[in-house]
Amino acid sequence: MDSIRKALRLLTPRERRRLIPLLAGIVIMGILQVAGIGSFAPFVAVVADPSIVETQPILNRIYTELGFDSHFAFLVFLGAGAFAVMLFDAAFRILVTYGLHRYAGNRRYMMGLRLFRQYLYQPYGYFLDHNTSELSKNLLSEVDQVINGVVKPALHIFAELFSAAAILVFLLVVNPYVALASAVVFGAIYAALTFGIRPLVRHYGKEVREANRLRYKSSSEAFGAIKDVKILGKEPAFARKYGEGAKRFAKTQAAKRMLSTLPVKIMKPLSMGFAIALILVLLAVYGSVVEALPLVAIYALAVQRLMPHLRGLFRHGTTIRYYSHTVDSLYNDMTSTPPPPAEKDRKLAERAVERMPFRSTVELRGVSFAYPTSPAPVLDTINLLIEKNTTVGFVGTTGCGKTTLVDVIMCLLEPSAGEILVDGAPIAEVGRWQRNFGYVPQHIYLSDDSVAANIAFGIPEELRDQGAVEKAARVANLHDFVVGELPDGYQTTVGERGIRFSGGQRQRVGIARALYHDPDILVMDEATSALDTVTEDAVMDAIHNLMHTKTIILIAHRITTVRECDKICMLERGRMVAEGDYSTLLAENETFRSLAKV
């Protein structure tokens, strides 16, 4: 029940309201099933003793008022009526089953979309602490498991439970002693099976989550670093790692199926034994086959209808327990993280494309930053002034805090202490401030799409500005390559993660992407480190052409990259240890000279 409650809480109020007609259909379905069983009783009674038409008041009234003059004709009428009720029951069952599957399918779509948006709108720091393959697994696998393993089985349990209860109530009306005996026998069997295998089911449910995580993680790592895998010959290692997870997954799935079918194998012979005992008891009580036959037929049909419901209760209950760890994980993700903006707020945000004004300066006053998992600060009391349309370079050894400092300036990370001022005022709207930036990372992600789509990243084709695409490509020294060497020009597909492009070409696509929106501030996070000297010089010439028309922040791998900067800031262990232009630092700072290898 805890898993069912959590799954229901993952639904919106509107989605829970849509359950009402579905549950009403399930109730009607149970009533129709009992009606089908009940309609069979008069037919069997007349077959056993045609003279009952004269002695049974209800049958006699129907026989008389409908003008029958033959017991056989009346028998045909009763048989046709019973068949019609059962046919209608089957048709209605199909309709309700379709509604159930459609509801589950729509919830799978909506829950997956909500979870994707939940992840997508988390702050940048969230992704530093979470493995993306784990997030992908939750989206692509565990949402399905929650729907198919908890939501759908919960609806099925309601249907099976109501139908089974309706049949038992019907039997209670017909013969309370036999009905109570049936409930006690089958209830005891069900309880023994349920409590007997519950620990195994929960154990294998926990196992399947871990096995699935290993499968996603190993495949994501192998395909994400396929060049390294090939060069180093690590195919066997990754295949073995994936195989371990796949083997555990297969083992737990096999165990789950065995445990789910256990009641069928156990309850089938037990129900047959109970049916034989029931027939013998009824024959002993009524003394003759003719008198006992109608009741035997009703109970035989009722038990035949009851058994699938009992098996279904067990199977669906087992499935929910099996996926209880999955629903716990998804529930925690969707309730412990800040929710994404509401639909109306998201649409407003999409329309509000204007940037926050940036007229003169960006100032950092006493800014410090520490990751939650790190005892030491990554940035320690940074004071910095960046003037508009100047070029600022950050240099220092690996791990000195250069990239973290830029992430703080772009408000991807929130300072632990200190403040950031733009034109002398605190940043009021982070989203609007971030629209001022064009960012070029060291490693460019390219989607398996056209060159134009990768430059105008995230913009639908119908809204894409081809002129802006080509302008950005020219500045990045990419245009001549695209139109001169690619078969379809800007419509050429770059391949997954840009596998068909060289490192330098991918980097230039990234630079063009950063320039597409004509940002006020261009950040290059060691963006030329993967380029050869000639290509880097060409790119830097383009960047130099932008100097004093844009604010440019360079994180340098090679000191020569920042030679033309108006200001160079040198960091060491998260502190600003020197500041000045290239010639000043070269003359006055020994550490800078060693980095410049002069």
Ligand SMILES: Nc1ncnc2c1ncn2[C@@H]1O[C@H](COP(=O)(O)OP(=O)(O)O)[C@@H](O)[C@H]1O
The other form holds:
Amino acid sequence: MDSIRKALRLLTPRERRRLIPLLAGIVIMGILQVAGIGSFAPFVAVVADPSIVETQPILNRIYTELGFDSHFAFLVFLGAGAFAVMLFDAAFRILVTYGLHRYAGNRRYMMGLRLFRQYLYQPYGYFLDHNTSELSKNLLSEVDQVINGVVKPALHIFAELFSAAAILVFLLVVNPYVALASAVVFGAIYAALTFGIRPLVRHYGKEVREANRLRYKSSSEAFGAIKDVKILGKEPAFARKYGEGAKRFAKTQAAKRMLSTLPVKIMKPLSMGFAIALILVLLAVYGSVVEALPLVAIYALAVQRLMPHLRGLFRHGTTIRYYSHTVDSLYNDMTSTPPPPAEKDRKLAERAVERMPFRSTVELRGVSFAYPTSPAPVLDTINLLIEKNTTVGFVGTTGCGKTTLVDVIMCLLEPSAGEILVDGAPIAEVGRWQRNFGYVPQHIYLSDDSVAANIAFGIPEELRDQGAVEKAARVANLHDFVVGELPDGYQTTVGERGIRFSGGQRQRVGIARALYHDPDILVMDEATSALDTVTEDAVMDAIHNLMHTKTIILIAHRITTVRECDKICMLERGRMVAEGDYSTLLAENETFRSLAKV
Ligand SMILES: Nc1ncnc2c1ncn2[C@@H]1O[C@H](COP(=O)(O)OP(=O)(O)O)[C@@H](O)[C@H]1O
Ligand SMILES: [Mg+2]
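What does the same protein look like in the form predicted in complex with the named molecule, given that the last one was the form predicted alone?
Complete assembly follows, chain above in first position.
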């Protein structure tokens, strides 16, 4: 019940409302089925004893009103009637089942999309302490499991429950004693099996989640670092790791299948025994076959119809219990994180990418920051003033906090103390402030798409500005290479993660990407560190051309890279230890001198 409730809460109110016609269809389906069984009764009764047409008032009325003159013709009519009702029942059942699958299919799509959005709109910090392969797995396989493992079975359970209840009510009307006896017998068997199996099913459900996580993790790790895997010859280790997960997954699947069919296997002989006992009891009570026959026939038909429903109840109940862990985790992900903006706001955001005005200064006042995973501050009371259209360099040893500092300036990370002021005022809307930046990371992520698409990243082809693409590529020193050496020019695909490009070429695509939007502030986070000095000089010349028309933040470990900066800031273990232009620092700072020598 808890899993079903959670699954229902994962649906939007509108989706829950859409359930109503479906449930109504299921109710009608149950009634139709009983009508099918009931319509069989008069036929059997007349077969067993034709004289009943004269004695039974309702039958007699139909017989005379419709003007039948032979018992056989009447029998054909009754038989055809029963057949028609059952055909209609079957057709309706097919329709409702189709509706059910369609509903589940659409929910799978919508729920997946909702979850993807939910993840995507989380602040940057969320992705620092979540494994991205786990997020992908949730998106691809767990949404499916919630739909196929809980939403669909829950609908089926409702259908089975209602159909079974309708049959039982019908039997109750026909003969309360027999109905009560069947309800007690079947109910007891059901309860015993369910409670006996439940803990096992829960255990295997947990196990399957863990195994699935292992499978995904090991495969994405191996493919993600394929070069290291090859060089180190670690294929067997990763294959073993994947194999462990896959084997556990397979084992639990087998156990689950066995458990879900176990009740059916037990129920089959028991229900046959019950039917035999029932026939014997009816015979003993009525004394003759002819009198017992209609009742026996109806019970036989009803029980035969009841069995699949009970079986369905077991099967779907087991399935839900098996996937309850998945619902829990998806439910937690959906409810423990802030929701994405409403559709209205998203549409607005897509249209208006208006930048927050930046007129004179960005100022950091006493900014400190610590990552949630470790208490030690990575930035320690940083004070810094960046004037518009100047170039500022950050230098310092690896791990001193340079990347973290620009992440804070770009509002990807929220400082734990201190404040950031733009033109003297706090930043009101983070999104609009971020639009001012062009960011070139140390390692560029290229998507398996054309060079042009990678430069105009995230922009649909029809909105791409080829002029801007080429302009950015020229500044990044990439244009000649693209036009001169690539087979399809800007349309050449770069391969998965840019595998067909060299490190230097990838970096230059990244620089062009940052420049495409003509940002006010360009941040280069060791963006040229992977380039050889000749290429780096060429790129830096291009960057120098932008100096004093743009605000530029350069992070570098080579001092020569920041030589031309208006201001160089030296960081040491999260503290600002020196600040000044190149010659001042060279003259005044011992550490800077030693760094400059390298
Ligand atoms: N996601 C993270 N979680 C915890 N600690 C981190 C994280 N990212 C970086 N750090 C730590 O913060 C410090 C500064 O890192 P970083 O800003 O990347 O340094 P730099 O760019 O100067 O090399 C390092 O000691 C690093 O270990
Ligand atoms: Mg860094």
